[in-house]
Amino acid sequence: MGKIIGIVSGKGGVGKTTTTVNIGVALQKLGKKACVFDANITTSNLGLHLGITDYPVTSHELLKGRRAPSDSVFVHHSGMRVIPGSLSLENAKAVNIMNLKQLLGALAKKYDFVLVDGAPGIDRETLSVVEASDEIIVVTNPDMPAVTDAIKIIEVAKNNKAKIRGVVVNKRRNRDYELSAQEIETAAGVPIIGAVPEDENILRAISEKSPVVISRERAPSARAFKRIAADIAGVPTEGADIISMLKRMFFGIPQKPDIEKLTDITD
């Protein structure tokens, strides 16, 4: 059985997208198998990140118990399957939040890691996400308003009883403005698990729709975002770069996205 882990923020903006997406395709290049899966139904984007641009099938169908997870998932050209949700807001309606326990749990049941994109905020497509995950990771910047954000949603998780696996602080820019980690650890209350630098490479990666662990593997937030790949799968930051510079060695670097639909969910 799978682990389901739920990223979620307290605001819109700080990159909780993009942590989805770069720790799904770190996680995959260390030899896991993982899905990445959008659970935010009014203003999903996680698609778009990945090139994925057409499909007929989304999250939101499976929600609404229209379709079977095999009719919606896709391989990206990292092996990370993806299961993107609609761009449309007319597609937002009638969507049954509450079946989104049950179909995680059938994914966790095919992948060693689900990463659930989280709608921003703390309402019910949010609290829905804590419900379902195995684990919590918060998304937040290091300002005033995002931590202050982060520790509401830390504070809805804490009180539904979900393990906070920890907080991921997006944008560090290392200014004397910031708030240091000591101070966002201890106004939140859980532990920093990974610190992602400020890197025009990420605007750059998702200009390109290619994850920046894939576009750009060496840059800092590349690197950021691989190591906390790391600490999620249990293996040592150093065992995963031998790991990616062999994946490197044998099978290159893919250079654009290659995106094909499952027929079997099973694979």
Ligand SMILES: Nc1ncnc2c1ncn2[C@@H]1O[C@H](COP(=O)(O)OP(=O)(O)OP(=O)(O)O)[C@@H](O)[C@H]1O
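Numbering follows the first chain given and starts at 1. Here the structure is a predicted model, which is why all the values come from computation and not from measurement. Just so we're on the same page, rigid core means the largest C-alpha set that superposes within 1.5 Å between forms. What changes on going to the form predicted together with the named molecule:
- Once both forms are fitted on their rigid core, the CA atom of V57 lies 2 Å or more apart between these two forms.
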The other form holds:
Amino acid sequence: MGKIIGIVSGKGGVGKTTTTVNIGVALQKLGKKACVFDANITTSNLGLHLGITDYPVTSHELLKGRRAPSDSVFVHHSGMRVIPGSLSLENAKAVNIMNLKQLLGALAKKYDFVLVDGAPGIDRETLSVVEASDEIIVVTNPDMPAVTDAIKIIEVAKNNKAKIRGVVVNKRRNRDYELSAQEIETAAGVPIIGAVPEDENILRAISEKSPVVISRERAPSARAFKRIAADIAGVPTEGADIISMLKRMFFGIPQKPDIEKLTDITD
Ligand SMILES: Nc1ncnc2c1ncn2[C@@H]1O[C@H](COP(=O)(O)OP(=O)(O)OP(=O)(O)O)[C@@H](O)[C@H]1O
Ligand SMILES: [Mg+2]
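Given the form predicted on its own, state the structure of the form predicted together with the named molecule.
So here's everything in the complex, that chain up top.
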């Protein structure tokens, strides 16, 4: 049985989707079967981070209880499975978020890790992700407003008896006006599991529609995401593992077919 990890935040725009796709691809590169799922129902954009505009099934359709016409799920060229949200606001209506837990449970039977890209805030949409996940990662930026909102979602998660894996501090500039790791840990009461620098490569990667861990794998942000993924996968950080380094050099990322049957997922 795979693990369902919800990626949530109190404040919007802190980097949940960026974190989801990069950790997803990094896990896949580590030889794990990863699936990313867009549970940001009203403002879905996970597919756009990956350049996917035409896909066989959306999270909206699955949450409405409909199977995809082609009965298939998108496989990114990295091998990571992707269930993006629909870009149409119309589709956000009639979605039954209560189906999320069952749906993710079914996906976890197929994949080692199901990463769930959540909506910001502490309303029903986010709560459903918290409730449906085995553990959650809270993304924040190192400033007071973002951390204050992160503390709220952590409180809500604790009240729901959710397991909190920790906090990812994203867009860190290492400036004295930022909250330090120690200050954030003390305020949040949960460990920091990664600090990702503010990095222009992320913006380039998004415009190129390819996660930074693929398009600029040596970038500081890419390294940080890979470290977090290695920790989640329970494997040594890249570089320490000479065999996988040689495999990557000689064989690259394995190519996979671009769709996969959804059998058993929505039943
Ligand atoms: N480490 C980083 N360095 C520089 N820019 C970043 C970094 N992480 C994310 N960004 C930028 O911040 C913006 C928001 O990122 P992202 O969409 O991942 O946030 P989000 O938390 O998913 O937002 P939302 O709450 O709207 O779903 C994007 O334009 C992205 O390019
Ligand atoms: Mg997002």
